[in-house]
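One chain comes next, on its own, written as C-alpha cells: the form predicted on its own.
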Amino acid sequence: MNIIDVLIEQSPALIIAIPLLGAFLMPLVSRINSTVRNIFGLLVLCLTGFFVGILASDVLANGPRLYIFGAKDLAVPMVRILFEVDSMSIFMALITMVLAFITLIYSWSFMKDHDGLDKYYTLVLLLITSTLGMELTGDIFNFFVFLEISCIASCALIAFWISEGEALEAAFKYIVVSAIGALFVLFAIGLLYAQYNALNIATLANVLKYTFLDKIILVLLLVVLGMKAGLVPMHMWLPDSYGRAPPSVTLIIMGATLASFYGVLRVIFTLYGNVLSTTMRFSIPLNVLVGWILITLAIISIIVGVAMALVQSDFMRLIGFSAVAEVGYMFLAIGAGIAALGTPYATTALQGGILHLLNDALDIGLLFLVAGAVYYITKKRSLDDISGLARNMKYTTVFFVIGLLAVVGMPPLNGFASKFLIYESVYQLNPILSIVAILCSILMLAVFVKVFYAVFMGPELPAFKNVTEAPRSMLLAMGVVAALMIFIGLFPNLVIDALVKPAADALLNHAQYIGTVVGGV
C-alpha cells in the first residue's frame, strides 16, 4: 500500500482530527501575532481540505469509503463508531469547506480591531469541525453529538458582539431552539436502540421494520432537522441569527445549517429508504404523504421569507429571510422528488435541490459578505440610513448586483441552473407548485432591486462622501465566491455530472449505502 493509499484509508478521520486539534491549538498560537494567528487557521484549513480533496477524488471514482474508529479485526464492526462516506456526503464536506475559506480570508480584516479573537477562532474551528462531523458520520448517535457541538460553537459565534443587546437575544433564541430540538432527536435516537440495539444508519436501515415507534422517530427527526435547516413554521431563529452574528462568520453557520438539511435528506433516503416507496399510510404510498407535506411546508416558507423580506429595513435580516426562502426552493425540489419516487422527473428534482444547495450558500453567501462589508464601512444597518454608496464603493456593488441576479435565478449565473430544474421538475408533479415558485422569485427580484437603489443607487448623504472601499481580504473572499457563482453558471453540466448526480445517485441507490457496512468491510 503505497503513500497515497494510506491517506485516503485515513482521511474520515484526519478530517475531523485536523480542525479540531487546530482549535485548541489557536489560543496558544494567537498569543504570538495576528499574523501567525491566521497563517495557522489558513494551514489548518489547507490540510483538512486536502484530504477532503483526495477522499472527495476517491469516492467519486470506486463508490463510499467507510473508516472504523478502532481495530478492524473486532467482530461486528457495525454496533462501533464509523463513519461512511459516499457522494453526498462528500459533496456536503466540499461545500463547507469553501466556505470555511472564505468565512476565514473574510475575517482577516472584518474582525482585525475586535478583541477576543483566539476565542473567535477557535469557535470557527470547532464549528466547521462539527459541521464536517455530522456530514460525514455514519452513526446516529454521533450526528447527534456534532449537531450539539455545532449548536454551541453556533450559539457563541451569535453572540460574540457581546455589547450588542440584540445579538445576545438571538443567541439565547437559538440556543433554546437549539436544545429543545436536541433533546428530541436525543430520545429518538433512544427508541432506535431500544428496538433494533444498533446506532449505525445503515444497520439501522437495514432492519428497519416501520413500526408504530418507528413513525414516531421519523416524524421527531424530521421536525427538528427541517427547523434546524430553517423550515417554516420553525423557522423564528433563522434571521434573528444569521442578522445578528458577525457577517464574517454567517457563511460557517450556514454551512452548519445546511448539515441539517443533509441530515434530512439522509434520514429520509437512507435511514427510511427501504420502506419508503413500499408502505401506505393512509392509503396513501409513504413517499407521497411525506413528500407533500414537505412541498406544503416548502411553499408556505418561499412565501413567508419572500413576504417578510418585503417588510425588512434591517439590511441583514432582509437577507435572512430571503435565506428562509431559499431553504423553501431546496425543500420543495427534495419534496417533489420524494412524491415522484420512481419517474424521471424525481431524480430532475432532486438533482435541482441539491444543486441549489450549493447554489443558496454562494448566492446567500455573497450578500451576507456584501451586507456585512456596508456595515463594516458605514457602521450602519438599517436601508433607511445608507445611500449613494456605489460612487465609492465599486467593487463591492458589483458583487451586490451578481449575488441579487443569482439569488432570484437569473441567467447565466448559478442560481438560474438550480432554480430551472426545480420548475422544470415540479411543474411535471403539480403546475401550479411552479408557477408560485416562479412568482415568488419575481417578487424577490423587487426586493433587492429596492435595496440596490436605496444602499448603491441613492442620493449620496453627506455622512458618506469619504466612504473607501473595503480592505482587500474582503474583496478577494467576496470576489471568489463571485467568481465560483459564475463559473457554475456558464458550465453548470461540468458540476452536475462531477458532484451532483453522483450525490443524488448515492441517495437514491441506498442499498450501496447500506451494503458497505451489511455486507462486511
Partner chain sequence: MDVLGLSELLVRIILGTLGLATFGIIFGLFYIGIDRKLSAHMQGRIGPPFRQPFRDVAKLFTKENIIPDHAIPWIFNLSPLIGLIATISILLYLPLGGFPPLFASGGDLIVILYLLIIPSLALVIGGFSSGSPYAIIGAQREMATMIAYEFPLAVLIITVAWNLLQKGITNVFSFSTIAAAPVWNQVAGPLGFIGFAILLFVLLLVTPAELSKIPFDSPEAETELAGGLLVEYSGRNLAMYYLTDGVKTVVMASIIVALFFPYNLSPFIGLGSYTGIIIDVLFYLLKVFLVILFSVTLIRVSIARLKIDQIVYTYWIPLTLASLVGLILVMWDQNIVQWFS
The other form holds:
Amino acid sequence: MNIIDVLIEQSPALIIAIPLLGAFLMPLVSRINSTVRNIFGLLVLCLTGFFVGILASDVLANGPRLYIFGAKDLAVPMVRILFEVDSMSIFMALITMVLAFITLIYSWSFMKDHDGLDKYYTLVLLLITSTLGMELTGDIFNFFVFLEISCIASCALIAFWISEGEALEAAFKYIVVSAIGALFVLFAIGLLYAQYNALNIATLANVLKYTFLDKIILVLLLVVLGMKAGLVPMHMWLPDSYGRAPPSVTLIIMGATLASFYGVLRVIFTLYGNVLSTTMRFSIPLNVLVGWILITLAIISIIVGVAMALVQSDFMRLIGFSAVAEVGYMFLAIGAGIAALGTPYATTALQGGILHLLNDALDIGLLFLVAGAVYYITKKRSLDDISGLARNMKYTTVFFVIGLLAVVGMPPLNGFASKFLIYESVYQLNPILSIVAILCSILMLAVFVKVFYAVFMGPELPAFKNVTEAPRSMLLAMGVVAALMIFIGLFPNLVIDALVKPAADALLNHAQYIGTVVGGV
Amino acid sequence: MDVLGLSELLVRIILGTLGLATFGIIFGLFYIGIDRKLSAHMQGRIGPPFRQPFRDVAKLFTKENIIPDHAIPWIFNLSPLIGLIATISILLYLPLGGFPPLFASGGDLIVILYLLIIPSLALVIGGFSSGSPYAIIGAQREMATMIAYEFPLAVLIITVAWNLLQKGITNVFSFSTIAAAPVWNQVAGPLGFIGFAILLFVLLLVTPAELSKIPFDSPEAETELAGGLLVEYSGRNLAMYYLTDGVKTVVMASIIVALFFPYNLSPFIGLGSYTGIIIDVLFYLLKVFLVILFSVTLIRVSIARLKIDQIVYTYWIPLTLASLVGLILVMWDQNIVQWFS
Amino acid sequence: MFSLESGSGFWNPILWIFIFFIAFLLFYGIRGFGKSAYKKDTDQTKAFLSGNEESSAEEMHVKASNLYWGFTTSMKTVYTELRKMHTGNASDYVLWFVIILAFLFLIIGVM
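Output the structure of the form predicted in complex with the partner chain; the preceding block shows the form predicted on its own.
Let us now look at the entire complex, which starts with that chain.
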C-alpha cells in the first residue's frame, strides 16, 4: 500500500486531530511573532484541507469510509467511537474548509489592530475542529460532544468585541439558547441508549423500532437542531449574534449552523431511515408528517426572515435576518424531499436543497465580508450613517453587487441554479409553496437594493470623503468567494454531478450507511 | 459537441441576437407610436404620427449626455445598457410570430420571470445612483411596485405549469410545451375555464405595472416627482431606457400571447409554406396589438394614477386573492368534472 | 452539456452569457453614436430640484430607514405584530422553543 492509501485510511482522525493540535499550540506560537502565528494558522488549515481533499476523492469514488478509534476491526459489542464518512459528510466538510480558509485570510487584516488575537485564533481553530467533528462522526454521543464544543467556542467568539456591551448580550443569549438545546439533545441520547444499548448511528438505525420513546426522541432532536439552524420561531438568537460578532467569525459560526442542519438530515434520513414509511393514525406515513412540519416551519421562516430584514437599519443584523430566510429555503427543499420520498421530484428537491446549502454559505458569507470591510473602513454599523462609498471603494461595490445578485437568485449566478431546482420540484407537491418562495425572493431583492443604495450610493458626506479601499487580504478573500460563486453559477452541472448528486444519493441510500458498520461484523 | 455543431450554434446565437434585437426595437417603438395615437384619439386629440418614437430616439441621440455632480458615473452609465440587453435576451426564449422559441432548451418560464426583473432593477439602480432626492424616492417606489406585482405573477405562472403537470406532460415550464398545449384545451370543465379567465384578467392588470404605465407609474410620476427615476437622465442614456420600454412592451405582450393565445392561423386555413408563415406572423402582430390595446391603452386613458401604498394594496389584496381563487378553481376543475360524471 | 435540467424546465447559463455578450457589443456600438460630451461644472450638472435651493449633503440625504414607506405602511398590521414578537428577551427565546416543542410533541406523539 503506498503512502496515499495509508494517509486516506487515517484521514478521518487526522482531520480532527490536526486543527485540534493547532488550536492548542496556537498560544505558544503566538508568543513568537504575529506573522509566524498567521503562517502557522494557514499551515494547519492547508494540512487539514489536504486530508479533506484526499478523503473526498476516495469517498466519492468508493463509498462510505469507516474509521474506528482504538481498534483495527469492528467487533461486537460496538463500544468504540466510529467515524463514518459518506458523500454527504464530505460535502459538508468541504464547505467548512472553504469557509475556514476565507475566514483566516480575511482575519489577517480585519483583526490586525486588536488585542488577544492568540485567543481569537485558538477559538477559531477549535470551532473549525468541532464543526468538522459534527460532520464526520458516526456516533451520536460524539456528535453531542462536538456540538457542545462549538457552542462554547462560538459564544466566546461572539463576545470578542467586549468593549461593546451588545456583543456580550448577544453571546449571553446565544449560550442560554444553545445550552438548553444541548441539554435536551443529551436527554434524547440518554433515552436512545437506555432503549437500545448502543450509541453508534448505524447500529441504532438498524435496530430502531418506532416506540413511543422514539417519537419523543425524534421531536427533541428535530426541534433542537432546527433551533440551532435558525428555524422560526426559534430563530431570534441568530440576528442578535450574527449582528454583533466580528464578521470574520460569523462565517465560521455559519459553518456551525450548517452543521446543525446536516444533523437534521442525518437524524431523519439515516437514524430514522428505516421507520420513515411506518403509517400512523389516519394512515399518514411518518415521512409525510415530518416533511409537512418542516415545510410549514420553513415557509414561516422565509416570510418572517425577509419581512423583518426589510425594516432593519443595522447592516449586519439585516444580513442575519436574510440568513434566516435562506435557511428557510433549505428546509423547504428538504421538507419537500422528505414528504414526497420515492417520487423523482423528491430527489430533485433534495439536490436543490443541498446545492442551496453550498450557495447560501458562499452568498451570505460574501455579504458578511463586505459588511465587515465597510465596518473596518467607516467604523459605523447603521445604514443611516453611511453613504456614497462607491466613489472610493470600487472593488467592494462590485463584490457587493455580485453577492446581492447571488443571494436574490438572479441568473446567471449560483443562487439561481439552486432556486431553479427548488421551485421546479416543490411546486409538484403544492403550488402555494413555490409561489411563496418566488415572492420572498423578490422581497430579498428589495432588502438588498436598499442596502446597496444606503451604503454605496447617495451623496458624498464630508465624513467619508477620504475613505480608502479595503485592505488587500480582505479583497482577496472576497474575490475568492465571488469567483467560486460565478463558477458554480456558470457551470452548475459540473458541481451537481460531482458533489451534490452523490450527497443526495448517500442520504437516500441509508441501507449503504448502515451496511458499512453492521454488515461488516 | 463537434466543431461544426458548435460553429452552427454560434452563428445561430449571433444572427438570432442581432435579428431579434432589430425586431424588438423596431416593433417596440412602432407599438408605442400606435399606443400614443390611439390614446390621443380616445382623449379627443389628434396625437403624434406613428413614427414619432423613432424621431424621439434619434433626437435623444443628438442631445448631451449630462452626468450630475452627485451621481456615481460608472453605475449611472452602465444601468441603462444592462437593462436593454437583458430585455433583448428574453426575446430569444419566447415563441414569436408563430415559430417555436429560438433556444427552447436554454430557458424556460422561471428563467424569463427572473430575466424580467433585470430591466426594472436597472431602472431602480440607475435611479438610486442619480444623486437627486426625486430620483431616490422614485426608485424606491419602483422597487415597492415590483414587490407588489410579483405576487399575482408568481401565482399565475405556477398555476399554468401545475395544470399542465396534472395532465401528465413533462417539462411543463418550457415554452415550447406551453405553446403546444394551450391552456384553454387543458381544462376539463367550466370551473377551469373561469379560473383561467380570471388569471388572464390578472395578467392584463399586471402588465401596466411592469411597463410603468398609468395608473401604476408612481415611480415616474411626472406631476409629483418631476420625472421620478429618470429625472437626471438625458441624451443617449435616456434613449436606452426609452428603447427598453418599447422592447419590454413587445416582450410582455408576447408572453401573454404565448401563455394564453398561442394559436396559429395557417393550420385552419390550410395554406402552404411561405404564405402560411406570413399569415402567422401577421396574426401574431395583430394579437400583440390587441393585448397592448386592452392592457395598456384602454387602462391608461381611463384611470388616474394610484398612490404607492394603494398600488401595493391593490396587487397584494384584491388581485392576489383573485389569482388564488383562479388557482383553486383550476385545482378543483378535474375533481368537479369527475364528481359530476 | 452545460444545460441544467430539473424535471420541468431548462436553464443554460453559458448560452445566456454568449447572448448577453453579443448584445452588449451591439448596443455599446449603437450607444457610441450618441453624444458623450456635456458641459461639466456648470448649472447643467446640478440636481434638478424644480428651482429650489440645494442644501448641504447631510440635509439632502434620504436615509435608508425611510425607504419603502409605501410597502411598510400598507402592511402596517403585520409589522406591528412582528416587531412585538421580537422582544429581545432571552426568556422569550426559550419560551418559543418550549412552545414549538410542546406543539410537536402533541402532533407526533398523538399520531
